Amino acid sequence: MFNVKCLNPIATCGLDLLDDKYQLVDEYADAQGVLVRSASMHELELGENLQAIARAGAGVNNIPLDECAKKGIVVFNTPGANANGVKELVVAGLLLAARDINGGINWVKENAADENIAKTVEKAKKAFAGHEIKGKKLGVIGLGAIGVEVANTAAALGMKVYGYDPYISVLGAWHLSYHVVPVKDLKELASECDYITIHVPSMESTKGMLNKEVFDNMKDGSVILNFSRDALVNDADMEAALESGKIAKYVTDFPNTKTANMKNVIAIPHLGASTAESEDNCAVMAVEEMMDYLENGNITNSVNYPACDMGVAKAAARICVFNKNVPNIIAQLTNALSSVGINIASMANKSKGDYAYTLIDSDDKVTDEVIEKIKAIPEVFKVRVIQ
């Protein structure tokens, strides 16, 4: 039996798969799997119960990889669940940037009482007049799973789309319409687009990405938008940026108390996935990597760690090995297994950054002993028998 604690509410269509293998409880510390959405994980202890976190959604700054990874608790996301329900806020951001629809409707809620309003609001409007996205020139960071359905939608309104993404994966590239231009240089993104959309992950690397450098860069009057994490975007530089006009608009999705109350700045509050779809898609995904993990071994979209996959675990034992990603590994793997005639039915080995994850199939049943020879390998830290 598994036990598994909901740190948010998940949708119901997603726990619904958790079978009688599986047991929601109260208590975090008697979880072998954790379901989570927005709530903070820094703060809690990592116990040796926890096996798997699952985030239903893609960012995964509340929980500490790097030290999960040390203890071997893969942490899964969901990336391009929500995906749908992100595109079409961003393209919401977009036409609100373009023409002043929020202006346009305070001035309404403001003149309610007049009774010539009909006729009045054919003089005020053109004080909220604003142009069209067709034609205007698109820059998208980040082509995943979010950043190309966002490029594809807006070549298809008629946008010139230009991408940026060192990184981009062969599926990226495959459903990429051939209508995206791809640029190899940030500074030409920003240069040549009247628009920036990013979509990247929120990591010591990127935090900070968009900053005077850049936006000193773009054209004069230009567009960003924000619908991936605030530490993307410096505040002061965006803020000086927007005071001077090289900015026009700025609009995010992560409202703070610095950009809740700068002038030009469209803040919606983190909406981005709040769709009934995307919570399903999310919650569905999130249950089913967290499944197979528990009852199979097989890790699938771990940010932590390689995927690894052997399918259903039918052998008498499967063996999960988690260990620095250093040489001589496999050997020590072996030899362990060997000096205690256990013989290898099948073996997957992977590694991601500093760590190595390893799957092996055995024909015969697993005792403790054979786990303390594992265990005795000075660069293995976690060793997990299903059988």
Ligand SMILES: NC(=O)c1ccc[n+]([C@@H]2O[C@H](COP(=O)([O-])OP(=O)(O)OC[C@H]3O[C@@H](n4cnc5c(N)ncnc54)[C@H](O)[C@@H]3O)[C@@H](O)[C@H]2O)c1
Second form
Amino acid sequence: MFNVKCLNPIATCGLDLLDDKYQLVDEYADAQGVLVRSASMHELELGENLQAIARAGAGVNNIPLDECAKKGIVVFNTPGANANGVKELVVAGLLLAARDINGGINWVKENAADENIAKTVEKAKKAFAGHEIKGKKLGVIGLGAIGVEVANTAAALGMKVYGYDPYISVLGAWHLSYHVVPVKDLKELASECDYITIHVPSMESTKGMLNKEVFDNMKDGSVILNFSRDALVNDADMEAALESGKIAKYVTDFPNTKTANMKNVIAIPHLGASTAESEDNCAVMAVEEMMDYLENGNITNSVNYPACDMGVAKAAARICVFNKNVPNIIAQLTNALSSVGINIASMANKSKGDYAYTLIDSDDKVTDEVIEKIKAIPEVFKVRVIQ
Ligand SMILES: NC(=O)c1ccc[n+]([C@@H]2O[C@H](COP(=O)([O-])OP(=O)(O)OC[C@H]3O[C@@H](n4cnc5c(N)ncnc54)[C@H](O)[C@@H]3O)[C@@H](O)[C@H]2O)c1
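Starting from the form predicted on its own shown above, please give the structure in the form predicted together with the named molecule.
Below is the entire complex, every chain and molecule, led by the chain shown above.
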């Protein structure tokens, strides 16, 4: 029986996956698995029982990752679980920029008391006319979980889509519609497109990625959509581009004190992933990742340990070893096992940064003596046996 503690409310559809091998507990100290959303774990002690922390969401700055890694506690997150939610709001953003929906709605509110509104609407509406997105060119920067969804959907809506991502993953490339035209640099993307939407992480290298140089290369009256992070856009350059008309509209899910006050900014209060479905997807993904690890030792979507999957644990014993990523560990592991006559049926070893993880299926049950032998290897943080 595995004990699971929820540090935040987790969507029921995720908790419903926990079968009779699991029980929810009140005491954090008793838990082998922790499910968490935004609760800070920095002040909590990482108990001896704790094996896995699954964060229902993407950001993990509420969890002490390195400390967990050194104790062999695997931290999972749920990348891409909210991609559809963000994509749908990007589509809304495209339409809000193309048609003056906001202006029109505001006009109706302002004229709600007008007895003849049904007639005056027909005269007033020409002030809010727009254009269609079909046939327009959309540049997508970053073709990860969200960017691919946006690109494919825009193509399905009849837009001509261009994609820029020098680091695209194999998975990203597989999922991308063949209608999306790859471009080699931002200059080409900017000069070609009517709309640009950015879907890259906020890092030192991507800070201010959308700036004067990019705007200058765009057609007059272009549109920028930012559903990633405000730091990706240079605010001063954006203000100048909006003033000059180079950029007609800036749609952002991350308003700040500068952009919230700029003309022709359509600002949304970080609603990209604020859907019941995104929450459900995150909960299901987090619970599934935690269960596969607790039951089989498999790791998918961990932020502090490498991905490693040997399927369902069916051998007499499955040994999970957490160690520092240094040479000669495998030799020491196999020596420790062969010295007591244990045969390795199957094995996988993966590393990520400073940490490495090994899964070994053995034909024999594993005794405490074997576990102690492996633990005695100085670079080994933890040994777990599923049998
Ligand atoms: N609005 C919201 O509510 C919301 C919700 C979730 C995520 N986000 C934001 O969206 C971003 C993207 O999310 P995701 O799930 O698609 O991430 P992801 O990791 O799946 O994809 C990011 C992509 O950006 C690419 N990339 C990195 N640097 C690049 C560069 N310099 N130029 C071009 N491409 C580059 C990567 O190769 C990758 O394919 C997140 O980092 C986050 O900031 C916003």
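Not measured: the values here are computed from a predicted model. Residue numbers count along the first chain shown, from 1.
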Two rigid segments pivot between these two forms; hinge position among Phe215, Ala81, Tyr195, Asn301 reads Ala81
